[in-house]
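In the block that follows, a single chain appears as structure tokens, in the form predicted alone.
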Amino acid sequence: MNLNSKMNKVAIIGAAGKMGSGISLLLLNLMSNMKLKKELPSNSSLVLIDISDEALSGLYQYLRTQMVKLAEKNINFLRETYADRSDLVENGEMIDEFISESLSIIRLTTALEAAKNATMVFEAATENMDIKSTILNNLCSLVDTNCFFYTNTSSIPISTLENIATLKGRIMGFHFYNPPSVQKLVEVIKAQNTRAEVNEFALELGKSLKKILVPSNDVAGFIGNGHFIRDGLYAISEVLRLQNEYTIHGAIHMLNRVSQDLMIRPMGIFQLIDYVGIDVFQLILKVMNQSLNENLQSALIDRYLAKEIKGGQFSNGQQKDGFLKYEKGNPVAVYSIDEDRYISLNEDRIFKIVDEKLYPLADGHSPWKNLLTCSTSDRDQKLNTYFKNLWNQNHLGAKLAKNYLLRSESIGKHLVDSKVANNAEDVNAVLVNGFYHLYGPINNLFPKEKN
């Protein structure tokens, strides 16, 4: 299916979010070029619809921003496109040119009837499914039924929007992971109904867009929130268990430090829920509880919710405060929720206490930055290593990490086993490509043993 059947109009709803800007640059950027090939309609438009004026003044600046440096990235190949362009000469003239035309594709709005006659959604609103299948409702009465639906949606299954707007096959999901524009990862997660040309449009687009698609099947979560949501759950009741001997502050610390440096990743666990945002965590969770037949629910994360932790960026991309306080982007405190305040790590003798569990690291440790340069073989080979050594030890650090890795491990092989995932290939390509982990949790570098 060619790609320019479905992008004459292509409309964004929650286009000023998190997730909607990326998808909004994308697109842009997707729909600018093949103007420019001559490959789409010429009032071809893209539809950026949300909620404030503010919020898309602010969408219509970093846009710009953004398709700028796109250009001076390429400038090549706006030199080889402007060619017979005589009045075109210095690289300034063409990016300008080139800014001219991308942004007179956009059409910045807050009303819904915008997406009229749109022959493509793109749904980013927030992760309710009562605002989702609202938006999706009132896009039925404005679409023809030739339009192309695809969601955002991280947990919510394809199957239940699609039955609640009524979509009859032609939605699908198409989730993003954050930021869009920089992430490879997409999940491609058909509904029981989906058309086939909706599927077959979906992979075409995500070929044109240069990400590397994994499909799920439609289990709340999928497989990326599948994995994710159990793997915090689990550090959570690790936390609870030994909260009593080392403080709720100094076991958030320990299990982040457990996570992030002897597991390997490129950030602890509850830098990783802030880093989505606790609030959002939790409505994830509140939909795969309610999806599965799985107690998922923590009165944790409702607690810190209740006293306003949510974690989450701020527009600038900023990191928010929540399970830890940060500056210049880096963990400096750990919240307590027994004492209603941020603990400086310099401050209680707890953290040196629970740091001191942790080592020594086992031989052959390497940072998760020290290994992301290094060749597929090589990283292997040096985790292999790490990894046996690990299991050599018997500190605390070591046991809470070994547990940690057979956790996740399990994890991963229950999204296979319930037909969440279809390989275990797939789920360690979703937590590769799209968490950034160095291996996936289903894997042969480390024995099995628990201890």
The other form holds:
Amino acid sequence: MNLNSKMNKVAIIGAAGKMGSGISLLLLNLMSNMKLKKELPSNSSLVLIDISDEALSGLYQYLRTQMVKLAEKNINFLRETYADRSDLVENGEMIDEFISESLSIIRLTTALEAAKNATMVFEAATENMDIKSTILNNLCSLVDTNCFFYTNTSSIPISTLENIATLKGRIMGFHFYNPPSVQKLVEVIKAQNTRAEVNEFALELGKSLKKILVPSNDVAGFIGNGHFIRDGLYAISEVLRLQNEYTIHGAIHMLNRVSQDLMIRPMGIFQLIDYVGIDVFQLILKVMNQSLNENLQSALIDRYLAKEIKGGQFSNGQQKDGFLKYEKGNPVAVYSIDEDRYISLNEDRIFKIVDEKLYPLADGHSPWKNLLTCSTSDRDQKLNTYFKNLWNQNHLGAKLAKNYLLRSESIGKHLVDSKVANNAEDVNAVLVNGFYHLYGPINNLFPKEKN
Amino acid sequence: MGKKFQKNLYLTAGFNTVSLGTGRKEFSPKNPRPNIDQYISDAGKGTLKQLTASASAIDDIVISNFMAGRFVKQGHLGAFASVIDPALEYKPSIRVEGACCSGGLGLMTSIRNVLSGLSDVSLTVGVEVQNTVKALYGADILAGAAYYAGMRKEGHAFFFPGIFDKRAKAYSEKYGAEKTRQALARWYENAILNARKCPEAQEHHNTDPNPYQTGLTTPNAKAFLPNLNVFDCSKVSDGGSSIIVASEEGLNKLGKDKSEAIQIAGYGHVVGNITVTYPDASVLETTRRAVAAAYEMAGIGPDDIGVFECHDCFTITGLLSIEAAGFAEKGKGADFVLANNIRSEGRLPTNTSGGLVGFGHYTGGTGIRQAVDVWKQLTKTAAGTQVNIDPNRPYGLTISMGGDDKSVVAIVYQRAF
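Return one more block: the form predicted in complex with its partner chain, after the form predicted alone shown previously.
Entire complex below, previous chain first.
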């Protein structure tokens, strides 16, 4: 299916949000390059809709800055494409021309009605079923039946949205990872009735955006959050188990370190929850709990939110405080719900005691960052050696890590068994490409015998 | 031909500022940096401080610069002379430009002013500030050193790297790609090792444990160019250099002993045709002619040169300069470099403070920086970068080159007697 068949008028809802702004950039870049190659229908537009003028103004600045960076990176292509433009000689002149053409595609507005007659809609509103349903319903009356809908929901079953909004066959999930312009992964989710051409177009679009597409079945949370939420709940249950001996802040620190250092992940589990936002974690948890016959909830998460401890990010990408407090992106303190304050890692001896329980690291350990640049085979060999040695260790840190790794594996297997993922490879692809893990949860790297 | 100077010409009191840009610890594109007038002032004051006489002893000032009009939107640099010292106000001062040969042309202008008898002491200051724009836009500005209307449109995004990539290609195809890459890597290594010894050099803080290995990296056309790596290029730099050109009478006025000066033995100033590309990319013909003229005037040959400063705007240009200056035959420049001749302990110490690749390349000032470094070497004041100069080969040679081998000033120096 030709990309340009749906590019007459593309609307993005929630365009100024964390995910929406990244999606806006990706589509603007795609449409700008199509325009440059004269592949975009004339008068095509990218309608960027959000609820606040201020946020839209910030979005415009963001898009302009990022498009200039992309144009600079792409200068050889610009020089080739503008070869017949005798008025454009310098790099700077070509970049200015490209940016001016690019920005002329976008329309910024707070009015949903601006999506009238859109040929394709991306929905990236708040992760809330009522809000998403209302928006999609309103959009239905503005566009004709050939408009394709893609929703960035990370948890709500697409079929539910399809039914509520009477979008029969025209909607599917196209779930980017944060930040969308950087992360390679997109989970694609067909609803019950999704038409073949809607899916075909999604695949074509994903290819053009140079994304790695992994299909997930239409089960709340899909593969990514299906793993992440359960993984997070497991860490919380371990915290509750350990809090009497190590205090709650000590236990949070312990699980965070175990998941980052001993499991060689890019960040600890509580840092990751903060990155996503504790509030977003709860929203996803609720959606999953409603649809799945599993007791997916956490009183601890509710208690943190009641204290307005939310995590998430400022509009400049800086990390807000959540379970952990951050300075220059690094954790420096842990919030104690019992004491209602952040306790600095230098302040309480408990952190030192906890750290001592995690060492020594098993032989063959390399930090995540170092392994990232290794070749895949070299990395697997190093991981295999490390995990073998980890399995021979018996101190508390090693035990926690082994149990956690096995839990993560069983979550992965559950996703395959319950037909959320078609196979183990898809689960691993999501964790590796969407969460930057160095290894999928279902792997041959751990020794088979279990402790 | 066969012309001689009508009087002796001396250089003294040279000074180089730090070459500021990527590589220096104190450099960050986000931090405020000195303006061009600051560099004129710092460089000029560096020279004045070495004089017992006051600035009023200076008869005229020459400021060499390439593209301040675009990099910092400043023309009319001649009128900045008095930022160096109030005594220079109302003295004759002129700005000269010839792309990256501007520094060489600045020296030539001072030389002519002294030879004419109108000046006994001429102060030459060369400056450039380039870090005001990203390299990609800087490439647009520097492209003005070639025939803009006739060549820019077809050129590479990084225009001059694109031009010299073709020279590297031509040389590799003629004389062997492997040997060429190895020689370029040795050139890079020499630049880094020498720069580490020079506190003002841009690569002074370089800690690469094996620069030769880095230099061997196979170029990647997708990332940059098919025959050159980014580190084969000279640096993007802010900085300034300054030196005095004086007659014997001028030296006396300044209270400078000849032991603190060097003498110009000969020069060649040759300009090619900017509107054409010469057919053989594996030679620097204009440079060859300029050096030959300088040798002839000095009455010497390549075997008399004991220290060499060449315009290695790219590692390949360094290699081609070795051949153009007659140190090796065509195609043998790579072997000359591979035999370690250019190292500070080698037969022909070359670019002793790092050259354009290691020291940095504040374009309009580089030609003067080279003269300052040779002055230091021949007067044995080069401190950490000092090399031993074979008494049987007591001459120094600098090559200041503009554009794609279009404007060249080559100067031969010797100790003053």
